[in-house]
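In the block that follows, a single chain appears as structure tokens, in the form predicted on its own.
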Amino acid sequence: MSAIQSAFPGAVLESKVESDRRLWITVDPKRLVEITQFLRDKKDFDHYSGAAGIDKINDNLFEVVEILTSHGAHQVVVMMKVKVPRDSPSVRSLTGLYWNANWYEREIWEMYGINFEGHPELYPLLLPDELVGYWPWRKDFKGYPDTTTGERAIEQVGPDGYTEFKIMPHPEMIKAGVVPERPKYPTFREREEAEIKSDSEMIMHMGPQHAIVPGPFLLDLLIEGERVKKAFLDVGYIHKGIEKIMENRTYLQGIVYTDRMCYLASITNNEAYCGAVEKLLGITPPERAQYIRVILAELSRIQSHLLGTGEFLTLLGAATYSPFQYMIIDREDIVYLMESITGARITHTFVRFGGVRNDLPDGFADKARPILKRMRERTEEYMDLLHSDPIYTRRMRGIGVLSPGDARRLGVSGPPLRASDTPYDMRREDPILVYPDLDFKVVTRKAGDAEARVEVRLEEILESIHIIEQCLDQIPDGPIQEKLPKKIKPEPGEAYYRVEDPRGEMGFYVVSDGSEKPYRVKVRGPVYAYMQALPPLLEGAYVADVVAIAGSMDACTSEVDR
């Protein structure tokens, strides 16, 4: 804090040192880029973790919060905020300093209408073109066009055979004469076609429904011969508006929606959201509850890695020895353990503010230990199987290489980052619950290729088993829930809490205005960062390797379209 104030006298308008690992500052918008560059170059804040927009309608302001941290040089997270007037909101873009600021700024622009000066391509990311200009996350947004008449979207087939949908404005908008005008920009298709330079190039579509994706997104490849010259990604096909929905639900009701962002990571999504609310409430869950939360988080990591890896192997044509089927059978044992605790198989809604919903069932440890022992043996078999398969090795080794520098620059986290020789793991970088009391290693590889990404996930299963076994040995007796009022109403304030979910860095930024509903919930998900990094990773690759590269990232479109 003192270094920033010394370097930029008068530029810090507000500040709060929350702890050794959290610094909140509000800076002069005119000095935003300079201060950010200072933090990046002089203080090792080389990781742009994300950004959030907030509509402070009562103050006639918008806020943009930039989240900066480091890839291991230190553990401080800076939450740097700028405030701009609501009638002409504009903030200087950070894309010149951090490549991956691109998507975060585009999302804030399309949802709030906040301009980012100097942004190279301020096009819609999640919204269809027809809805840009409505700024749906503003507090005075009245809703999309009438949903009761069936005329919300009108299908129109153009003379070239393309189908487009026109969104009708809300009748109240027409009556008031406030129908928004769509900003001028080239469409996704126009941007693609502008890149075609000769007759030897063509666009190949993969998606929105395709075997390589566990959810709909469009991956278009501009190919020349057998090589990918450029890749284009279009997301938002199943955007659910969860962040906006959570502003209209009580804090407790919001837990249900965190499950639905990604069913493979529902427990860690619960954890990230509840942890942020606990910080607002100033409470810490009892130690026994913390152990239960860690046990479930690691079980969740195992089942996610098994499904993601098994599914990926089918994409490579590994159906002949069917590892997917064996991994699904093994995963079923892990899901059984989770179900015995939470009562649910995938959408658990189990973590609670100040604890957990219920205790471990009687005899849980006795049931879990033999399953974990078998799971360790099976995982080692899978690792041996893949190492001994020459076809698998040829398809994976040296394919889709992410150097450590590129992986950090592109903003990826989780197994893809650790496979690129970067030991960045929230359980070490920003430890929560009882993780500091547990022994485990952060799994890394140096190769940075598709094979390394799968190896990291399989070895992480072994580490998760080791963590759970320690928890079963150490878990104390005691309460599992702090006593709280029925209605959760945190004092006005804000909190940021992050966890290591199966795919990487998951963070929740929650703002309270003192009511029983959160004023703002921002989700920083790991797959959102993966997806942004995918197009540059594919450029120059053979078309035949696209499946191996994209699939090895283990994406979840549902989380991107939260």
The other form holds:
Amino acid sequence: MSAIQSAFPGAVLESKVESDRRLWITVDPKRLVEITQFLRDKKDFDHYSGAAGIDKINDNLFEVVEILTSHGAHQVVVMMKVKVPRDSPSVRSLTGLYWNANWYEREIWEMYGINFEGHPELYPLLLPDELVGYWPWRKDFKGYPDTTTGERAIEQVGPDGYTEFKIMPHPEMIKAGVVPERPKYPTFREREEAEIKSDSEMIMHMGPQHAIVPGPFLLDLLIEGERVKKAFLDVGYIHKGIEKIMENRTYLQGIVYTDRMCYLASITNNEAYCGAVEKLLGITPPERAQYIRVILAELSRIQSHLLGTGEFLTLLGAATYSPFQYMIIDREDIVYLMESITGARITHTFVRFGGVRNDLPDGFADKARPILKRMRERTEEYMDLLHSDPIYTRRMRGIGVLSPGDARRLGVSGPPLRASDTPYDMRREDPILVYPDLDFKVVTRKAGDAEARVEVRLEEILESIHIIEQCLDQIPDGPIQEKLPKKIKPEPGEAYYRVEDPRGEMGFYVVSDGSEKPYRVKVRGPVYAYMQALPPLLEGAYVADVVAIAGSMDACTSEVDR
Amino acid sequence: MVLKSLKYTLKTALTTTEVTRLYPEVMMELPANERGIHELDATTCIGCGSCARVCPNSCIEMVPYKYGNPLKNRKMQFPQIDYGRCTFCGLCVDECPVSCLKMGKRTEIAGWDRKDIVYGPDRIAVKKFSDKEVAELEAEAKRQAEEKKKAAAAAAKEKAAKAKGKENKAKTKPSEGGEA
Ligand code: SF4
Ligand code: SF4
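Write the structure block of the form predicted together with its partner chain for the protein whose form predicted on its own appears above.
Full assembly next; the chain just shown is listed first.
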């Protein structure tokens, strides 16, 4: 990609072509926006995939990595880095170029305190408004628990004999200036109330605990009559800090945490993380292990789609029958198949660096084939049933239409994007494992409405079944684990690896500093992107359709919050 | 078209086999590599503590236990697992150098108290020695230790002798040199 170099002499400080699909460049922070614009307009990098912040405390630098890709024009992923000094970190915001840069930059701001010039709303996203102390993901952060002493709280016995625990940092510490105070900004509530313009408008809360939401998040709708005027999203209710936890665990222990991000996609999360670490270690798993991973990934896709669709259909009030029950019954078979391989039902921790944990059990193919066959019949039946259900079609057809242009602009991926006529699938875009040897088609729909999204999911189940059947036919004998170094300590470096999650593009960006713990792990999840796209999608919709629209995205809050 | 769905409901009701589980009475069939409660083979565990080190949740603690093999496990320390924290990830099983830790099909862990679900080696051991065997093994260990001690003492003696010899030699050397 010397085109960038020639177009911007002197702006590219470092560059590395890792393979024909990965390009790492470090650019001058002053010219970041120019270069990005050039890439977007001239080189078809129309998909902003995410951004990550890294605290290079030893070099006294912050790094921001912007991940740019293209929707099908080519398969190159540009990892564009800017380095800014630690004492006055500020980067130009890319929100002007890519709409969906908004949340990624907000997250970096709240975690690292890197200012984004020109960002429209630098408010906390995952962290609560009331949090004390600031920039928790900086390496020198001393909040609670204080990692230097391990103390979580200070125990004090009052004069009345009661013991009080003061969570650190406590108010006195803040007053004494040990912990810098957060800057002041309007809270979520103040922000949304500022939008109420007349008496005829009101705010309706959906959540944090609401039937449509698969986990806790707050969806506030500013409504006028029956129409949604504006939607506000507050996420972060189950922020677990997994990325930070993984910095304090060894590489191997990290696998366990990837499971917990989204239990419906735990295999693909494992896969993405292990893939990234394998890249750092420079190993490839043996072929049999690759097949096993593909089988599991597809099984997990089937069960995830079944549960997602079933759950959602109940909310729509599919009155005369309850597809949820049927789909759960079918899902049970699939989950049982997975359990017979991995030994666990949902949190598998199964993929290992350079292989898998154990081999397929004896007679797996014979057991799987009839189940897959039945699954195919059932899925076809569901498609037929849904198609002929008048209540369902009334509620879904033409609702929440996402045009191809909008879908790309908002940065969604996975089934919602494919339902908007964009054949963007990581298994094709960034083929991993043995996917290039397998025959499957990328399911797309033209309509882009809620119905199309469900159709895409159901048809993907059929494709997955097709893939698994091929795998069962083709799987070779052989070892399932590549030889590993005794201690997993990758050379200093970084890797980005993405897979097609049941819900879309899932990427792991892992930075190693040569020790046995990762220096930084960034998760680029698909649901994060959906969630961000939800407010614009809901604008102008009827309140009654909100459920259909939000539900058809098949979200998983746990992964958004991580 | 609502009839179609009704028809489907009826069809499923009549043809699908029973799906509800009669759980406490009938346990579902678990696959061979189910990851349930750990099974420790106390006769082969060497007490290396690898399992405790790899556990991401630090739920393994090494505790003393009597019925192991003192020949291999000198300190007689065996894993104790806190099921209040275990995520059944199986890393400890993979890490064990002598493959004495496995995960079995037992999955019921409920207890009244948090302490109830901390399983010591006595509760996870599936293979262990009896008192008599332990006594024999201990005697054997003692004997071996003594032998070793003796051997060590002998070796030390020899070494000392050698060193003395060397010293003597060293002492004699300059004198030799002087003579020459
Ligand atoms: S299964 Fe995992 S969590 Fe449980 S004791 Fe073993 S290593 Fe720890
Ligand atoms: S169970 Fe295995 S890993 Fe754990 S102490 Fe015993 S021998 Fe070592």
